[in-house]
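Take a look at this single chain, the form predicted on its own, given in structure tokens.
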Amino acid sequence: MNPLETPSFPSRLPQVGTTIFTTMSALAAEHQAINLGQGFPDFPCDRKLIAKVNAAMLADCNQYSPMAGVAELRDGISQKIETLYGHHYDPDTEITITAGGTQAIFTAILSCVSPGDEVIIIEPAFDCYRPAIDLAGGKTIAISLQVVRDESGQVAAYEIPWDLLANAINSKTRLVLINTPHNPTGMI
């Protein structure tokens, strides 16, 4: 092989194609629509935030953060949770900052799931669940939401079929992933 050639390695996730987020972003751009697929705002960033970020960078606050996240941020999150919900979480042992929701989900799944374990997901599901379960060596068990219609036939709600969920749990079940509020239905 030529040393300048890039070696070809098989994908560990060959079944993962274009995500719904990529598709919806392309459609939003094509139709000049607001992109609700990934939370792209249709307004500029607050200039005060830009100024504060700039000031922090000029003050040399631009290094990697500690693995668990900056202590002041973890303390603030702990205080906010306690104020809002009355529950105290130790910021040193029970709160970790991630680079985003997808990374948090990926890390949690890889931390808990071993080859052969089963993970129950509620479909439709966030598109990062299955790849993370696959990479961990787990098996996805999908339970589809049930549509509830009103008298006119319109969708009134979505419900988890609790009997199917209960029947899916067995000795190999390691996790049940529940997204609330559910994306994309918005149901709680």
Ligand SMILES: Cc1ncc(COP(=O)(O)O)c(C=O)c1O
Given for the second form:
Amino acid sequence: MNPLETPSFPSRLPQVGTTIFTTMSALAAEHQAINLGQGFPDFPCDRKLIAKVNAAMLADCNQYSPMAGVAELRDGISQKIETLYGHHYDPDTEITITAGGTQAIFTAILSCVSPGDEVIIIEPAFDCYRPAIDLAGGKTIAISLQVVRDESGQVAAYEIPWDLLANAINSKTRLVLINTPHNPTGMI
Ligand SMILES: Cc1ncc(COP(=O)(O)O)c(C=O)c1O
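Form predicted on its own already given; the form predicted in complex with the ligand follows:
Whole complex next, starting from this chain.
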């Protein structure tokens, strides 16, 4: 083989196509519609944040942080959670900084799930759960949210069918992924 030729490897996630976000954003652009499919901040970054990041860079804060994240940041997050939700998480043993939610979810799933383990997800589910479970060699067990309608037939709520969830749990179940507030329904 020509050493400059790029070898082609089979994808480990052949079933992952174009994400729903790309599809909806393209449709919104095509129809000049308001794009509710993806969060696009329509306000500028707070100038105070830019100044603080700039000051930190000028102060040469450019080293690797500790694995779990900078202690002041973990303390601040712990205090914020306590103020907002009245629950204390230990900043040293229960809080880890990640580069966003997707990395946190991938890391948690890859750390916990071994080949053959089952992971229960509630669908519709955020689109990074299944690929992470697949890469870990796990099996996704999907349970659909139940639509609850009022007397006029309008959708009033979405509920987890607890009996189906309970029946799905067995000795192979390793994780149950709960997303609250739920995306895309917003249900708590
Ligand atoms: C339910 C849910 N999980 C994960 C993510 C991904 O988070 P991030 O953009 O921080 O990777 C999002 C983002 O909107 C989300 O709504």
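From a predicted model like this one, the values you see are computed outputs, not experimental measurements. Rigid core here is just the name for the largest C-alpha set that superposes within 1.5 Å across the two forms. Numbering follows the first chain given and starts at 1.
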Margin query: When the rigid core is used for the superposition, does residue 113 move between these two forms (threshold: C-alpha shift of 2 Å or more)?
Written below: no
Next item on the list: For residue 167, state whether the C-alpha moves by 2 Å or more between these two forms after rigid core superposition.
Entry: no
Check: Aligning on the rigid core, do we see the C-alpha of residue 103 shift 2 angstroms or more between these two forms?
Finding: no
Item checked: For residue 30, CA displacement between these two forms after the core is overlaid, in Å -> 4.2
Checklist line | After superposing on the core, C-alpha shift for residue 78 between these two forms in angstrom | finding: 2.4
